[in-house]
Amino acid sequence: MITQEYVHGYTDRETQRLQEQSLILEELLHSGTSYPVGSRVLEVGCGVGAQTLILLRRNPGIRLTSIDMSEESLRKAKSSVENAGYKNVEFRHENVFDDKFEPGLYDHIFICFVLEHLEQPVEALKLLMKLLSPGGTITLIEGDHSSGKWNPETAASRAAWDGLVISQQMLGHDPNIGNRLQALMCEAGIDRLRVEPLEVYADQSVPDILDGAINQIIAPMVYSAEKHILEKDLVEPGIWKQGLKDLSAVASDPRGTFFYSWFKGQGARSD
């Protein structure tokens, strides 16, 4: 099922992180994914609309339905889309496990950074596959926190990162789910299956990319879990504070490097 507990929270800073992250990763995540004019596309877990805007901009003329279980996130998403002038999208407050959708209604389904927050990702995928028309496609994008590497790495920065991972796992979710994407899709009965890693490496030869990866994606993502991490005593407060400082400093260190891998799975319904 989907729970209301979201490790990153619903703050304005988290909204900013999601919006900045989507733009930095746009070409990496969306390259090779396009939908014909008139296609009925379902975006599952649209959040604050960061990916919604990219889907609409890169796929003009689609008929998009974007759903999320957070009414506050949907409000922000709707506002962003309206401000951008798009009208070909319907926002719905839905939990995919409620199974309220008409079978075979959609030509394509897009899911980005959602399965990691579900307790039953395979069951969700099975329900979603029923919503595809025969031959319809599904695209899934997930990260793998176990792939995260940076230099210089300090004990405090690693403790802060591990605090995020453990915090999410305590909620019954999986921050390393990207490396299980192929197995999950197979278990859900998805056909014409293909999974590829989407890797990012940056060092001081590309300082803007390194700074964006660290200070617009990674450090804010770790910081977003602060409340849960400190409440559960997962990291000592002094170490937590130093860990965030050390992680952020990677972007300006002459030796600074960062590596991470997302995974993109694509498949279809055959019958």
The other form holds:
Number of protein chains: 2
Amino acid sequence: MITQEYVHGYTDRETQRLQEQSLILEELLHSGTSYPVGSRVLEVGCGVGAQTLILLRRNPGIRLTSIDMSEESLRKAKSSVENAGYKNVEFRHENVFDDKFEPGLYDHIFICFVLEHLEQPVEALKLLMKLLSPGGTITLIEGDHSSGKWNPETAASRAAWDGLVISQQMLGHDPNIGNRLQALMCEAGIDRLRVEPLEVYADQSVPDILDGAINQIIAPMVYSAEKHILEKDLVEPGIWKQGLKDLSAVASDPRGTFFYSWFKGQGARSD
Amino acid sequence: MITQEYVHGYTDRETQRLQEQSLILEELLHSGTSYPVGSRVLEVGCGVGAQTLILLRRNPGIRLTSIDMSEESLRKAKSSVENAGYKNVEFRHENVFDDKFEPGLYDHIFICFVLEHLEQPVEALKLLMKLLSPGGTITLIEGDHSSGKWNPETAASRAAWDGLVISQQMLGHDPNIGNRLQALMCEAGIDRLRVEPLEVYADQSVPDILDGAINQIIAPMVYSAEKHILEKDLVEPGIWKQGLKDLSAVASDPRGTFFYSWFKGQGARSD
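Given the form predicted on its own, state the structure of the form predicted in complex with a further copy of the same chain.
Once more the chain from above appears, this time first in line as the rest of the complex follows.
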């Protein structure tokens, strides 16, 4: 049904990447998403808790349940949240596909960067919709690697990026899922839905954003798949190394640009 | 220096495509661009006058000069503008690279979908900046075909799209120029500049926009390069035909999505 394989791995460097990324992208991704005090929110695939902390800070007084398939990630998430002093979250080691949740229990569901790592995203959405109370909402945020574009683009940097994409596709997952969100939500029977692209464009007029996007998000994200990529011979090691270097150099190049679109889908249970 | 070759050709169908496209994209592209009554505005590469009409309607009382290298396009532009009753525009048959304009004569310069068709866009920008009065502004709008993305994407529809891109690149032009605007403007010595992406995303939640984007802009745009593409054997004729069909079918597919980013660059002469 669902594989435990995860293209980005579970290293400390990757934990740091996820936390830094979440802060840089917070306004872009969370803007417009707010939950009333007392509402029961389910976060699916919380990982190391990067989005969990933001949900708790931006939505005081919610009753949050955050689940993940990785016990190691849950431990990190729990530790971050305890360090930040939040008490209103329960962490559970769960797999959505086990279908063990009580139907209609949650007012809102939040899923960020998770569907891209599933083999059966539509099935997951169908199961999740049953967990919502009538009128409850679901919010999905996913990337679209096919929108990723930078300048100067060298053959090596494109090969490194494609290595990440192919490596994720070889697991049966879809790194370009963002631009299919509307179709997936329709197939899952979610109505009252709306999908919008959320884009980052950066050039040397905003050097800090360009550097953050390249060196705190994108280059470490590509790097996180190194093990899979080199083991499966997806990219020749010399080109891989050069590609990471070229990608990182975009941030300091006077011609440097970076463009990427995430997609946010929002739907509601109508019955 | 500059070639007269133009990938989209000069047919009546293409004239209609340019006019329909300009109306669909008007808010997206022109929003935030306005010129005071009495200001002297130069439109470079007005073509058949699709943007000219919008400039005249949105900026009453400007003194507009619209130039183009094609006499045939200028005749069409002049006829459209006369039919609409505008008197405040002078059409001139000019090539920017001939450098025959008086320096400092214009308060504002507007260029839309033109740099992508030049072999030397930076040189063109340098020449144009000399024509601005001190404090004068320049506004550039260009597409980025590398951002073009649709679902369902078939091999044939991607091949047809790539045929357009390669055919334009074979002329020495750059259909992906949008994401390089900031770098080109820097190289041309333009300061006080700002570049922003302007994106269209459409799916079946907005079927009219999806249909307009696909069947009034994108499919006819790809089709406009048919002559070059088939003559140069860039795409096998059967695949070409299927590709156009598949592209058009996106608009009526329940999973249909379309995504594209234009870029708008604005700069000012500071001395």
